[in-house]
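First, one chain by itself in structure tokens, the form predicted on its own.
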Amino acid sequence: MCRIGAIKSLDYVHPSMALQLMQSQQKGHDNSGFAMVMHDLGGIFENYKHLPTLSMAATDEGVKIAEDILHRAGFQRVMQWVPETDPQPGLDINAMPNYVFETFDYPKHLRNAEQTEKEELLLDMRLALRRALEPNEEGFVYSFWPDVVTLKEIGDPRDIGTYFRLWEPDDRFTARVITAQCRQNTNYDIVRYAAHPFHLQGYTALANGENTFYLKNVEFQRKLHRGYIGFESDSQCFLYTLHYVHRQLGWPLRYYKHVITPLPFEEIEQREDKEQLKAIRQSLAHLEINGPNTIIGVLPDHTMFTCCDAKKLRPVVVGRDEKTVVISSEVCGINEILPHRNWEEDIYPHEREIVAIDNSLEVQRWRQ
């Protein structure tokens, strides 16, 4: 099995939290990768909330291919970040020649567009980087959205964050949401792409466990949406169904637990809100899920959840203290960077609900 965490905290945090999250829980992966998505940024980040930041790991000549890509595109580099690695002898990682965190003003043109007509912008861009790069392999492009920074790689978590200089705190490179997973994708080839958290216009999922529907899942999802694309791990289909559901359906995050293990149909008889039940489960029966999992999940809105399985066959916990809420695998790790909070408040969510985490850490259990 893999392993998923995620915080949210009142104030900013630096990924070496995130790190020891994840490390408590080694032995429940195989220290075959480490990945991490940041929302709402804090430090060199903080002033560009607004602007869209390209997460992106290539070649030399993939990144001169992404940069010319968006200069035609009319985008404008405002800021960027170059993270000083540190390259010792012995590290387990299979390092890319450049990690890229660039900032971009939008094209002139779309300045005061709709917010809905940027971000299926920068959708679109994102999509046209990775077909270029993809061919040769010249560089993978994991994130391109406001507020949000990703960083993906293959080798041991540890030595990842030692390449990478996070095992210390740094005000510069700080968000007050992380999501991370230790381990490399299983069920197929270990390539960037496949390693989670996935994200997708403000959307963030990650899972541990397997989703046995994967197929069924798919062939659906590619029919849906222009970016449901990849599909590198069975898991990205809870990133997608989520995004569908939220965002193109425009619907509570409280349904997409219906979506993915829909109520038996003699228990939807028995419920006021039975029709709607029933339309759902009839009309999106491709989208159920099935197999053990729980899934981790972040909202544009920077909403932080969690839900599992119909059967609860993936482990999970939320503890909290009075400025950070921590999702783990294993409590361990919440044991490793919260030790002084009450125990007895920890939550084991059970498989009927959603417990969703708001900005002002208010923690909400919503039972299907």
The other form holds:
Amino acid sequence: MCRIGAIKSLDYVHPSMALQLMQSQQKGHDNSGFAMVMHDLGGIFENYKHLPTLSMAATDEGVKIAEDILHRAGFQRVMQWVPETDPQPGLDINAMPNYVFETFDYPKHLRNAEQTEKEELLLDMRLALRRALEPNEEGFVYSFWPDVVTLKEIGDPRDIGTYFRLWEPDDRFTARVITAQCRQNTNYDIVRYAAHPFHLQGYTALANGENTFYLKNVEFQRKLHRGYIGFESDSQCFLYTLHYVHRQLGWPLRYYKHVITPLPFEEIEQREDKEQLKAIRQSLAHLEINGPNTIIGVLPDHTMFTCCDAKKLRPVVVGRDEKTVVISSEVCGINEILPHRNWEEDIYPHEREIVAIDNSLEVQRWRQ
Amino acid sequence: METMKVQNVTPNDLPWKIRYDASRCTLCGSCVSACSFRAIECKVERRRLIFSESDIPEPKARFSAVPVIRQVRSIKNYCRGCGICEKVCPNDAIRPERNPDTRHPIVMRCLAGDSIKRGGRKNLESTQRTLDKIRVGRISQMTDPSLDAQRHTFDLLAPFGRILPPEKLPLGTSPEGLLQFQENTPPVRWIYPVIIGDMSIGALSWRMWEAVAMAVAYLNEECGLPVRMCSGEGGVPVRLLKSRYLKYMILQIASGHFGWNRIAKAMPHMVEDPAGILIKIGQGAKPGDGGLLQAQKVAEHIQAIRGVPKADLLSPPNHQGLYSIEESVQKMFLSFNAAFKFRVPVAIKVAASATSVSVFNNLVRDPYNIVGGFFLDGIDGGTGAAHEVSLDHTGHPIVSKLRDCYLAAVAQGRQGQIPLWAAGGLGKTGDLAADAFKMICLGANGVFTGKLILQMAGCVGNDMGRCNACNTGLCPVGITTQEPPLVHRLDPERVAQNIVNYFLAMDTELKKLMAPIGNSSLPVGRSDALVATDRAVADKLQIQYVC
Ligand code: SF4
Ligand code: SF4
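Condition change, the form predicted on its own to the form predicted together with its partner chain:
Let us now look at the entire complex, which starts with that chain.
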């Protein structure tokens, strides 16, 4: 069982906060890895929000291959941040030689192009990079998207934090939204791609749980969109479904839960919108997930949300103060980073609701 | 000594021999009057008894005439091994015994100059079934807990109707951020994943048919299980067409078009839409062969319902005038959809064969979105009458054909758009829940079954050649006959009760299989939940092999 957490704040916060949130839930993971995605970036990335940033771990050769591909496609690097690492002896981390966070300007002919055209190109570039680096494991490309940075590593989350000097806050590497996961590796080989959170075209999702309908999901998703690849983890399906429902079909977020954990037919029949709900249930039957899950997601507009499986077999709690909302598998994580909040206001999401937090930190609860 | 006539038929040539114990027989006559095939008769035998009355042996012979029960030596009235005689005998004095040395297949053809016809069951001894080499193997534990079959709620429903791909759903968003329909979508009914397969009112006795209809109404209205039954070819009584129970009936049109006149005429008087329409192209137990209702069974009410005289009714093997899939889609589907104003799903039933996947692929591409289901029927099932050669030697097993269709849909990313329903020997061992569950994991949305329903009603036939006389109109238990005295043997209330109880038991069992794999809705396509103990089966079906 993994442990997951997410922070959304009015101010920019440093990943040390996410590490603290996760570290206190230590019993719930097995120290096999840590990963995070940061949206709405501050610090050195703040002035480049409109430009795509590449997040990648690679060998020297891998970096060269990737940069060549991007340059050939007309992308020009405008900024680069290489985290200062602290490779103390004895750290439990399986580090790659290079961690690349580079911001690029779009190819000239695309600078005034439609947003969607750019978005499709960014996806194609990321897929091309991944394809090029995969055969010899020269590198892992996690995201290539404006205002998004991803870091994943195999090892003990505490040591990963130490290695990347993430325990001491600074104001160079910050974001308003940080999602993070400490792994419990059960089903899969420990590969870097398998770590949550997963990111695709501005959408991020991470989950604590299992997906009993993994095979059904995969068999269906493979044909739905070229970006739905990998499937290194059975939870990756949740991201693709989120992307499909919200971006491809253009449905409001509240219908995500109707797709992944549809209401029983008996309840659908009682509803005024039963025709819509039945149509969703039948057309998207293969995107249903049937298994214990808590999902945290982030949309391209930085809205953050959480929901759980219909039997509520995985825990999740939402806590807040004036400036920050935190979602976490265990309340001890929130206690750690928001000790003075009014815990009576904590929300334990219902099995039939989505809790969504917008950019003014207003919390909405949608009954499914 | 008389001249030997070794060519004459004797019990030793027939598939069953009567074992009769005259010493136990009270000559009550029950067996003779109960045998609907007239396979036994009363006869008087001449017996010679040697006795002595004096002190020293002084043998004398006494001749007496002894009444006995004897097997008829005829290929017309041969014993079917149904065992009714044994059932009715108060003294266990008589029973049929399988004759391993039978010459029946040869004698029958030689003497009759005609092909052997019988009720529909594959009687060639089959090896272990594929489904029995598959087990439910992925059991959830700890991280992915099993559900509690008694406590959790399960959604055991399957779609019947054309499912639109998500991007084709005509949904728009209202100002409040809610999805709203902008056009109509094809009708879809969510029903119980086990349909009572198509058995016609001509093939079944009126009591049997009524009993099934009664069971279905009870399951729907009292037990909350939305079970549907297919009428089979040959129409439906007008009273039912005009009743509210029509909503539980799937009306079938087959190549004979029997009974459709009446259905069409009743349309303006229908208070409910039927549950669906099933266009029958082929039947799995005798693919490429049409239905056979012999004149014996065309009773008066059948003549009325079907609109035919008392004669052998042969449904042609195909729909005359329909020779391509495209044509069927256009003509059949459009006309039936239009007839019910696009409110009733229309599905198709074909026999499993090498071409089923091509037919399915063609239908999946149907541009009109009107094909509401693909019913695939395999060998091993079947209840109707046919030539024995067709029953035994034609057809495809259902499991791999169903899987092929499902995987073909997966390859196109169109799984679920035309719901797959499969049948053919499911529940053959008596455990329909297990068979249905495995078929669903392999990609079926649901299954249908006919033969097992007969067995629930008390059919004594089996796949080992017992009875299988459904074509004769002499069904000894009143299921597939129109002879009033035989029909009265059947107690429709008991039959309905058996069917209802079986479905309730099966419902529990389906949940008992869904719970350990952690599924609360039907695990359609969850082949990862299955393992095979046979390498070839595992490879063919693309499931995990275990040993
Ligand atoms: S087994 Fe059936 S067919 Fe044979 S004699 Fe007995 S009742 Fe008649
Ligand atoms: S339905 Fe009747 S005739 Fe047919 S096999 Fe069963 S008992 Fe025999």
